[in-house]
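Just one chain is shown here, as structure tokens, and it is the form predicted alone.
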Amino acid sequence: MSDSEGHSNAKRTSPAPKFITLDEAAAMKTGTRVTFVPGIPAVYAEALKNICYVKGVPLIRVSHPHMGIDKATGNDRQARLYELTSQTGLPTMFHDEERPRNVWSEQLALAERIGAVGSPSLIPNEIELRADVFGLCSVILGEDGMVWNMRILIDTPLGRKYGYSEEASAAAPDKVAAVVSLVDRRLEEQEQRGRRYLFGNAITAADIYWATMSITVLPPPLSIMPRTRQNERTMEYFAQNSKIPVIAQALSPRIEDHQRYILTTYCETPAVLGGDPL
């Protein structure tokens, strides 16, 4: 689809989303079913449900069971889900009698292939702009990417997941900036083409994921991302990163502006997340 036809989102007050467990989940024959926690906007799980919403694929929410120890039962909180999928990742993605996927690319790959006829392709057919992409998204996604150096910023229970160090959390900011860095400079090339897209004359996959995924550095206004009793001390935390100096001289309105555009124009907004609104 080119810039000038456009793709209006739903801009509509919805409903509390329904979650239902995931013994439900598992035990459904059909649909689309993806883990989520209420409330909080768990980045992979915020872009999963963007690249869905984009491909007008309806959704199933399940709720995410929390990592620890359940102090009553003294048992892995987790333990269910990684007997059901050999892992503990957040989201997980269930499909029909598909095996359950965790890694973005294969749910990625899923979404492409079971949307809605006419839905934008977020994955390229030309195989070089197709390695573009997912050059980008990997570098934000992937290993040692920003969102994994966003999470070792700090000493916490995901940060240590992750492989919090004082020395890893030294280097994680200018691995952050850099990324952003690069998306910059990437939109400065697309803007000199008069495109607003990362790749191309069309949304891609990477916009969706790098929109949903720089909220971590760049919090979006109440309009797109709304505050909850459960993501209000996340949102706190993502504010705090965006003032970090080298991850703030890193980022420019071109971000701010892409962030806005794709948000707004091809994802749910205000984002709908459950949990208790405040």
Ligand SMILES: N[C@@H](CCC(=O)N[C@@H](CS)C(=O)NCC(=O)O)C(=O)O
Second form
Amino acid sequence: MSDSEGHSNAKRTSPAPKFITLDEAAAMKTGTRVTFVPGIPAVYAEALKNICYVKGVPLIRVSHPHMGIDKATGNDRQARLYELTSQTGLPTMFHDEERPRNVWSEQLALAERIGAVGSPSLIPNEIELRADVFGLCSVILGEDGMVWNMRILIDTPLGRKYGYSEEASAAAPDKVAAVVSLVDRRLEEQEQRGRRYLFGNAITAADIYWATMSITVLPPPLSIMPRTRQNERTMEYFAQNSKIPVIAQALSPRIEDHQRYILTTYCETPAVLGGDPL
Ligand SMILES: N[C@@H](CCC(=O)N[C@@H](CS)C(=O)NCC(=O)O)C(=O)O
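Since we've got the form predicted alone here, give me the form predicted together with the named molecule too.
Below is the entire complex, every chain and molecule, led by the chain shown above.
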């Protein structure tokens, strides 16, 4: 889709979506089922939801089990997810009777394949552009990338899963800022050509992933990302990240404009999170 073409982000989802259980999702033989934590914009899940929205893929939401031990039973709360998928990452995606997918690149490829006829192509056919899109997505979503380093800014159980240590945490702000600056340079080059997208003259997966992941360092207004009882602390954490000096310095009006443009034009806004809206 070119700059000049309009795009509707008309609401299709109930503000109080239903979440089915993991067992219900696993038993289904048709449909696209994705795990979420109700009320929380966990960014990989949020990004996949946005990718599927752009592709016109209707999602069935599934409750992702929390990390840790269930106090009542003493069992690992994610044991069933592990049994089904040999991993515990959020989001896990089931489609029809295919194998579950839990890595963003595989989830993207699936969404591209099952997307509605006429939906934007998020993976460019042109091979150089495709390499550019996956290259940028890798430093945003991959190991030791922007989100990975955002997670180890502070010491949490999730951060420990991703190698939190005092040294790794001290290096993280520079690594996050380096990706923000890279995106800013890209947007500047595109701006000089009169383009609003990260690559070429049309939306790609890189725009959707970046606009969504950037909320971890640049929280959008409530009209885009509403507050829920479950996400208040997460959003405060994201707001704190935006004030870390090296990150604050890298964030530019261009980054903000792009985030707002992509989220309000292509994704469902206000984001539909479930949980308990405030
Ligand atoms: N596995 C995903 C990334 C998703 C991810 O890192 N999810 C985190 C939450 S932000 C998670 O669930 N980590 C815990 C786990 O994998 O058990 C990918 O590579 O695309």
